[in-house]
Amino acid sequence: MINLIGSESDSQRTLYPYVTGTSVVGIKYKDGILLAADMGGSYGSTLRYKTVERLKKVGKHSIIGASGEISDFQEIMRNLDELILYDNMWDDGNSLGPKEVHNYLTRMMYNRRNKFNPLWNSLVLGGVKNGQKYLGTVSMIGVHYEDNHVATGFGNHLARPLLRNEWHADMTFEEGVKLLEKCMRVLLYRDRSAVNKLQIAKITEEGVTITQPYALKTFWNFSAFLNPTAGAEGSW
């Protein structure tokens, strides 16, 4: 007899993301790669969590940042940990570089999309291996590309214009951090899901460094903030 109601053992799908993180911004600089992300985790429109780390080390040569569903990001990290462990077990003196990890992520995201069970994330993957810098991104349906600067979420709309105007290939570490902080400050002003608590990750040939969480200096007394409807004519 066919069970039309279904059972508890039926496969489940992520129909809607619940706890989500917002933008990740990444750039190449003179010595390596920099990524920035805040630590907010939103439950719907509520900023429920403020200690969510969305920048992680992957193997010896890569770092990853994630927007979107936090639990799906944890699943992605579990898969990456297994990938890196399997690679290390060969003990052949070689290790996966950022390009290989990025290709793996694009296949994983596209595979899950084809099963109509996507991992609800947009990812940024950066790294340095053999002197070659690599920075790429992949969406929840497997759309991917490599560039000198990338961003996810609102950052794709608000931070990328700043990066196009001010990024240059020979940026120092200090200049790169200053540019990322400018992007994160604009996102803090304009993105309701952003929080003023961020981390910046750096990767060079020497390894990975992720800063302790810190807050940006902000200014909220702009006239447009104090009276946002001034000069806005209309039926309201």
Contents of the next structure:
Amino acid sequence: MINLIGSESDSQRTLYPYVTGTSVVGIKYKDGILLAADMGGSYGSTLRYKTVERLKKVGKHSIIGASGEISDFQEIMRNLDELILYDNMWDDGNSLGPKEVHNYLTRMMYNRRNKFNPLWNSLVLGGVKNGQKYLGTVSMIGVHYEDNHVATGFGNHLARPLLRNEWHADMTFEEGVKLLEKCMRVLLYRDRSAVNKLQIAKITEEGVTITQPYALKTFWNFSAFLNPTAGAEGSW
Amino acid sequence: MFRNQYDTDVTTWSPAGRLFQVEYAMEAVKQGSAAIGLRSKTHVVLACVNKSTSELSSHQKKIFKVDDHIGVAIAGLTADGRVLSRYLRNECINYSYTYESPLPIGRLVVQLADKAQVCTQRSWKRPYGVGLLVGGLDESGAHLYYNCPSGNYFEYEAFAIGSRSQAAKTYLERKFETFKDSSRDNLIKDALFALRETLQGEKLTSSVCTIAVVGVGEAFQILNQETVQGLINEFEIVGEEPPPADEAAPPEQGSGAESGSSAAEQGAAPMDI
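Having seen the form predicted on its own, can you show the form predicted in complex with the partner chain?
Let's see the whole complex now, leading with the same chain.
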């Protein structure tokens, strides 16, 4: 009986991820886009790799952040780099902007999902072209949308409420970074796959900068942390 | 016209280094009815002569919308032109679907040219017998290209192809420097003037021609007959010498250019480009 699910034999299909990255958070600000992600690559519950770069530039006008299976992200980067290369080889004054890259990624993710062999990632794609800011996200099943602020994974639950309250249009760079750090700090406290080593990527009309890795200051002496089960005796 | 032993096969070179089948395909373009294109920084106008074979039949469609931002006018074997238009539409739609963005015209014409080139290098194929004037937009503004059966393509400020196109070209050569900053309406007017040159004294009415426009902020559209007739009436009244009531306007420059062009079209001239 022919295998009806998936076009290759079962041993070739993606079933579960192995080395994964956690949340990515992104916001639009006055001059462009800011993305933040930590440098952790978890192997199940082990925080195994601590220098994984999950933010990368894509051509002149875009940056991408990935959570999920790291090897699939590397595959995606190979595809994107080739796409940008061929685009540059035309050498004709036209170039793929963030909107085009986002849609290309959407098609890629959705097509893989239809073959029951997904790229196990949630991606954030941001950029600026001709003064237009763009920030979008794509999931492993091809769900895609754009917004002023996006997040993947745990970021959806912990960061987006903060962004909904505190994001506003035309934030300065300093305000933007402060807001992202606030989100990343909450994630560090509450997401067990987060590590305290992060990078922030900035893209403006001028170009891309990705910061050197740095750590956030944390405070563990909150009274609620001292006696965590005060409100619910017997739990842990 | 030519008859020699090297012209049976598109994959056979002549001793003089020519591919006669390709040249014969370009002849087919010259025999088709005229098509004209001109562009400014922001708009492209395509115009063509639409003569029907008899009073009973309709005219052949020679202008095709390829996408909101690109259109083509053809001259030569219109069947080949239709097939190529379908290819162009497909390419545009596939690009839009993948990238949510319009395919830059410069890249489309290269793909078209590469497709035409394949037919000049396969023994089981023949070159497309149609020339295409492709007008459209990309990031840097409005562009006009001419794609020939040979697989070559060129960008133009203004161009004319098909029978008696030399008359139109002469008019365009005189005026092309003004096109760049021309307004949309003046560009259309110039297209109509150029078209009139190819008709050689025959009356220019909206029933023998088709006009189409595309521009920044204006999707490609073929102007309807009344609009075109209105524009023709407008310029014939405000035009050179003819009396307003009598619309028979025989342009002297038209007949002058005609005799010049007939001399050029005789004799064994290779590529017209």
